[in-house]
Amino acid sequence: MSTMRPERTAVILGGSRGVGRAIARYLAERGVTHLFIVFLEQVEAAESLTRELESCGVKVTSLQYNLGVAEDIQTMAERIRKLTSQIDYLVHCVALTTFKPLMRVRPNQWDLTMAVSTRSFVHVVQQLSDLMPRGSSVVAISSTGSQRFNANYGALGVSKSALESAVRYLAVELAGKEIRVNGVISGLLGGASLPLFPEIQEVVKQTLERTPSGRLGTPDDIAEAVYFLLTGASWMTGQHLILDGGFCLT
């Protein structure tokens, strides 16, 4: 694994809690100097968590857009743009959606959650990757949902998978720039998000019986991935890491 070099940027989408929040303090643990954190509605969380990072020297935007509007990206760029002239890391760490059964999604539903877990990642990378100097990365989160089925996750399962695909498009695409683009495919974990599933203690139990590893995933253990793909594996672009714990073996 490589060392970052100094006056390293990053932009995290969907930075303020849950995974986002723990890859913002891994990489800020780290030695990179500037994190720009987009959010959409978690304000105090956005507010509490670029208190804790500037206290320990690190300078942080918080960049308040609905990521599903394309005006929104737009504007967020040009933001950007104003306020840094190289991005060395981008994470999509964004999602959205209804948990019901992909025969019961209505379209507005459909399309919500594939312009904010999908779309948004290529039209950001569009946006910013001019910004972003030879060996910088990009790197999406998946989750296994988009590999087999899981009951009430038809629409971001399905939205995943496009995301996934996406990745090796835009890491042959940006290739030529010497950009990698990977991606993390996630497990179930466990904290705050974990509530809003549809009759979570039995997917829990289910869960936990047939991983090996014998526990849920934590953010922790996404943002060890991430910065993994961001800083190191110099020969890797267009590919997966699946983490869940041994999950997929079973």
Contents of the next structure:
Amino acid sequence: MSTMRPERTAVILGGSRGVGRAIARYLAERGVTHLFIVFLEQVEAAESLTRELESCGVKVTSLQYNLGVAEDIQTMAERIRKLTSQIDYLVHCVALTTFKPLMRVRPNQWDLTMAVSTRSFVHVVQQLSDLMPRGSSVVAISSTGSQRFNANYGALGVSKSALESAVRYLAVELAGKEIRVNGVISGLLGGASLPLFPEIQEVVKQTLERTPSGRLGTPDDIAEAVYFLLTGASWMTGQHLILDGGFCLT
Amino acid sequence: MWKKEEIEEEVRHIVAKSLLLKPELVLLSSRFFLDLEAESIDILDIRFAIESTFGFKFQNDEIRELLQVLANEHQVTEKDIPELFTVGRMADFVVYKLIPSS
Ligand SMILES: NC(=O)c1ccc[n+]([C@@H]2O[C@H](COP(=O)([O-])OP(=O)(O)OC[C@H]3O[C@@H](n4cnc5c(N)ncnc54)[C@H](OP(=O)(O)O)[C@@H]3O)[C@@H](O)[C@H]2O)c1
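Form predicted together with its partner chain structure, per the form predicted on its own context:
Full assembly next; the chain just shown is listed first.
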């Protein structure tokens, strides 16, 4: 396993809760010295994470910006630029959508899903990649609904497919700068986002029945893989690791 | 400087645009969830459009708090909120943010 050198900076989009929070902790425990945590509105979650990580000696800058709005991304990038001259790791861990059949998704719902869950990834990379030195790395979090049908998941499923495609394109476009771009495709995780999904108990039951490992994933499972992609895997770019306990094999 | 009537008009247009409705069908008395069939993602969409148009940010679950205030005012529980949450209420909130003295 590779180890981190001193003075490492990471930007985690959607880093205050859920998977992003687990990634923030994981990186902080493994030597990242400055974390930028981007979130939308839950100030208390961002503040409690900041307190927790700062008490472990990590510098944390929490940034409240709406990644669904292009101007906000530009302002956020300007602010980051004033606070650091280098970003070693960039993680996109944000999604916003409505859970219902694709046939019933309205244009504004589609646009918002794409803007927050996909466009923001490309836009942030465009804005910040010049701060990323050779050997730095980008990871985006996708989901298994990008590859196969999941009831009520159409809008986000399509958005995640586009996200994965963007990973491949950016990987090639940034390869000359020796910036690697990869993704994690996650299966259903246990945790806070679960109740938003319709008939979630039934979805959990069916998912577990088809999952060879016999359990749902956790945010820490994802954080572990993200860390590997960020810090190891030095010849890997434009690829996705599937973490689903074997679900997609059955 | 925005006037109350201008804010109400603008909010009605934002709601109509988001929900793909004719502006004349969106009234201040229209209930988001019951009359306009809005969903929670639409409220976010409308919120973001309001923020861009009027140049302020909602903080810390302010919309949820607004709904809570509504429920308290009418001494009803959370499940009755859809009855109360109208376009006019949202406009009032913007008026309160932009013209605090109103
Ligand atoms: N949970 C699962 O089962 C699962 C499965 C597969 C893939 N994933 C993927 O993992 C990622 C994280 O999911 P999660 O379940 O951890 O989500 P979550 O708990 O809802 O956290 C989302 C994070 O993103 C931030 N955020 C949301 N919209 C934003 C916006 N417009 N601008 C800026 N920040 C915004 C939130 O900030 P606030 O706290 O301020 O709202 C929060 O920090 C997503 O890409 C999701 O698709 C999740």
